[in-house]
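Just one chain follows, in the form predicted on its own, and it is written as structure tokens.
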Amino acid sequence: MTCRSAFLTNSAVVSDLFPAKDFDHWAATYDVQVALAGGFPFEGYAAVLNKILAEADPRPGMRVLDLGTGTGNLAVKFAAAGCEPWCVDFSLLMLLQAKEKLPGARCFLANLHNPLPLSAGKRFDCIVSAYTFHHFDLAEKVELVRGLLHRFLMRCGRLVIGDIAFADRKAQEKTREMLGESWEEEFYWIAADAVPALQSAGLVVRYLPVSFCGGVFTIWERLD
């Protein structure tokens, strides 16, 4: 038996500007060099996973769906406040060292550019995601958040997403000319432009800037 045959998967191929293979190398590195690291890209990260949890608002028994949960540092956090952690992630390594930290933990080796592998009708009190969504431009947010709410979240829940983002594209430049070359253009969030873009698509939208290049969005359905 391989290590993928642990994990249920989507198998679709698809062309990826980000593939998984470049975040197998960074695996066994991740979680030191997130700890340690200060200024952009995950300036304020402790911060922003705390205020995912804050946002989420965890109570035992809710089953949480963590997408793109790299080495499970946000799964760990709802797992240590009573609820059951479903973990997504494109890359094997960066799964494995997930399950590590969470034996009990469903694990799912799937790219979000595909269906999710998840029986049909299954629903989550929550849906949360770490440093994940700027690998995909504002169409494809836009159109992946109104897909996880309708098909994977009970009603009445949320879907909370901390990232690198900026305020606007005023600060966004502000850091690429600070950064110089050592920037890398990536499909940043620019809450002035998500947030309206998001309320167009028929949802309501918080954000919550936590540092100069990072904030939480909470977004749920409109019910009325």
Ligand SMILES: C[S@@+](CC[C@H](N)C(=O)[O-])C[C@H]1O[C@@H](n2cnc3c(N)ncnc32)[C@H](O)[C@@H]1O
Contents of the next structure:
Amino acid sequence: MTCRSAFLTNSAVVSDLFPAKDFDHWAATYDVQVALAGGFPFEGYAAVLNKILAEADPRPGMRVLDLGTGTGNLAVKFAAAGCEPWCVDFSLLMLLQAKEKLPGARCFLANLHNPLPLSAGKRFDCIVSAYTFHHFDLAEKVELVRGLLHRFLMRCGRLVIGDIAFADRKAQEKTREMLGESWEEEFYWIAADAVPALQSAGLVVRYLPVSFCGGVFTIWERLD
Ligand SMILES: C[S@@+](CC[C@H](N)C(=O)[O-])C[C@H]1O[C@@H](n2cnc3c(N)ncnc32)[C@H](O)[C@@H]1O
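Can you swap the form predicted on its own for the form predicted in complex with this ligand?
Full assembly next; the chain just shown is listed first.
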């Protein structure tokens, strides 16, 4: 059995601005890079992960879906809190590192642009994600969030996303100017645009800034 066939996949090929192979190349150095990170884009990385955990309010036995698990740094925190992490990533080399840290976790090699390879009716107490949704434009973010809440989250559950985020366009522009040539164009969250877009989709959103370029969105369905 190959490593790849050890994971359930949804491997339909989609064109992707940010392909899995880029993350495969990054997997070996990722943990060192985020541990040493200061400045854009990982300023406040540890605090963002801790804020996701706090917003998710983990309890022993909770089933938690982690999207874009990477090397497993967020899922490890939920496992330590007694939760059951289910990990999704499209980079085999990232996922293999997560599996090493979390031998008991369920891992799925899957592209979030495609439907998740989870059985219909499978529901999670909480869905979380760190530093992954900035690879999707705002329209796709909203659609993905809506689909996840509708199909995979238990009633009264929360979706908690921590990521590269700015309060507004002016704040993003300031960082772009500061970085000059080294700025990389990706779909960073702009809270001033994303919060109303999610609210227009009928969702309740709380945004908590953590650093000048990182923040956490807690999202749930209005139950009225
Ligand atoms: C910057 S890393 C973040 C990893 C981890 N969540 C953390 O906070 O350390 C982004 C992760 O998202 C995954 N990813 C990006 N786009 C994806 C997609 N379309 N489908 C599944 N995983 C994706 C990458 O493979 C990578 O592991």
